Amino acid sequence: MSSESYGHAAEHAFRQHHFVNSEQQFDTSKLGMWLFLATEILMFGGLFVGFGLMQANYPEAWVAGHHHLDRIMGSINTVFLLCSSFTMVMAVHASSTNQKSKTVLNLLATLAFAGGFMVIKYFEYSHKFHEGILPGRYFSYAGGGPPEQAMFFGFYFAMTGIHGVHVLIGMILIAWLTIRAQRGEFSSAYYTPVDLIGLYWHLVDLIWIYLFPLLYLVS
């Protein structure tokens, strides 16, 4: 089968009946993803605003809470997510240019970086739980400091926890993409899922780029 014939066959196989052509389906899917990402930005935006307001009211507690966070671990996680964004871009490019092996390789690399992020986050959380650094009324840290630290960690666990759930969802989706890519389901004629999940993953990375200095570098 020629590449042109394969392209037409792929378009027919993946195009839904209510779309005129594959280009319309792709543009509509991408618009839908951007709308979804906008709601995600609004959700995290509300948390950022609340965090900023409380920081203005209790600056000493925020500085004290910040000193309990490990900058090195946070920095490593930042590097992991930046690298995962790059490998995700390469996966989208490879899938759009009929490079099956490179698509699979870059998706696996993205998955590995995301896994590294979650492992480090596990150790961070475990250490805080051991010291009694928990959100809200469960805060039982015996090392002193302003009592409003509990509020800081309420925001910390809310924001990093929700972000971590997004990372986990992204890992599941990327694993699904990897399986499909291994089967040879993506090509220049159809790579919409890779592109859309790539957009989602970039937002997850972008949110962390804001969370890292907000939480770990606050002063």
Contents of the next structure:
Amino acid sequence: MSSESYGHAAEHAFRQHHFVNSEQQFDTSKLGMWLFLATEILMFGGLFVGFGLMQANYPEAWVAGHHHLDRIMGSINTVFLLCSSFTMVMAVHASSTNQKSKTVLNLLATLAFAGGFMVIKYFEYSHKFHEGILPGRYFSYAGGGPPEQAMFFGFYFAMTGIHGVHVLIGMILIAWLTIRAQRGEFSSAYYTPVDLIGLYWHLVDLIWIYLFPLLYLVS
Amino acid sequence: MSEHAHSSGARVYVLTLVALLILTGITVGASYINFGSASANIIIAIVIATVKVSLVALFFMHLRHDNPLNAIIFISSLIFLGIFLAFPLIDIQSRDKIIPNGLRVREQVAAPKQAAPAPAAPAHH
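Same protein, the form predicted together with its partner chain this time rather than the form predicted on its own?
Expanding to the full complex; the earlier chain stays at the top.
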């Protein structure tokens, strides 16, 4: 695939034969990505609904559980993810306007923010494991409180865990994008992977935007 | 894309980020204030989160100027999530009026081996 030439020749290089033109191909890919994101929303939705129902049932356990979470760490992680979404959209913008080095730099910044998020998550998790706060039947916290707070942490670990896996997958994908961008594979004629992984990354951010107040800021 | 459109696009992203960071500050600040009840605080936090999500979806995810089909998929997934959340919540909130003791009825009925009264039926699923 030649990446130096844009315009008509490039359009033919990237377009698959069953599409009318590369715009239709791009829109189709994007539509598929949005359908995937809808399934992601519904998957996390099950956890959010369970969380909400149990919160309605055991409000005192939820307040007790949330006191074990560090608001400052949660806030820093929120800022990290918001900034990473910003650098991601800047990378999409740069790749669609043929700015190779800007694309690479913004992708690297996104990786750095995502890495910062995971480092803080690691400290939060290891601190909790140390206190015996573990999911399900491994919960062995001896500091008292309503017994149902074990359930709060079951939700906490399931929701932040699945979200964290999404962040890790996103980091792998962004690293792959960075390599491809460095090779000059993206241009205004073809930047679909950057755009679609960008959408995925923003969804990971969206889920955290709801997780943060629900987990860290109940009181 | 012209140079002008390109720089204004970047400006929109910067403004969106600033708005998102300010809203994060507001939601953290609001969590230290008691708005009367726990549910009032939760509702305020969820409203702010929804504003943030809308900003991300409209500007970072380009839904504002994108093919409306993508927005329809996104919004319909949220509507179905709303239905999913609403009905169990209505159930939990109203169950005490129908079955005293709400969800805990299952444990109480399971213990003594009596002829189960009508409300016990769901426990045998």
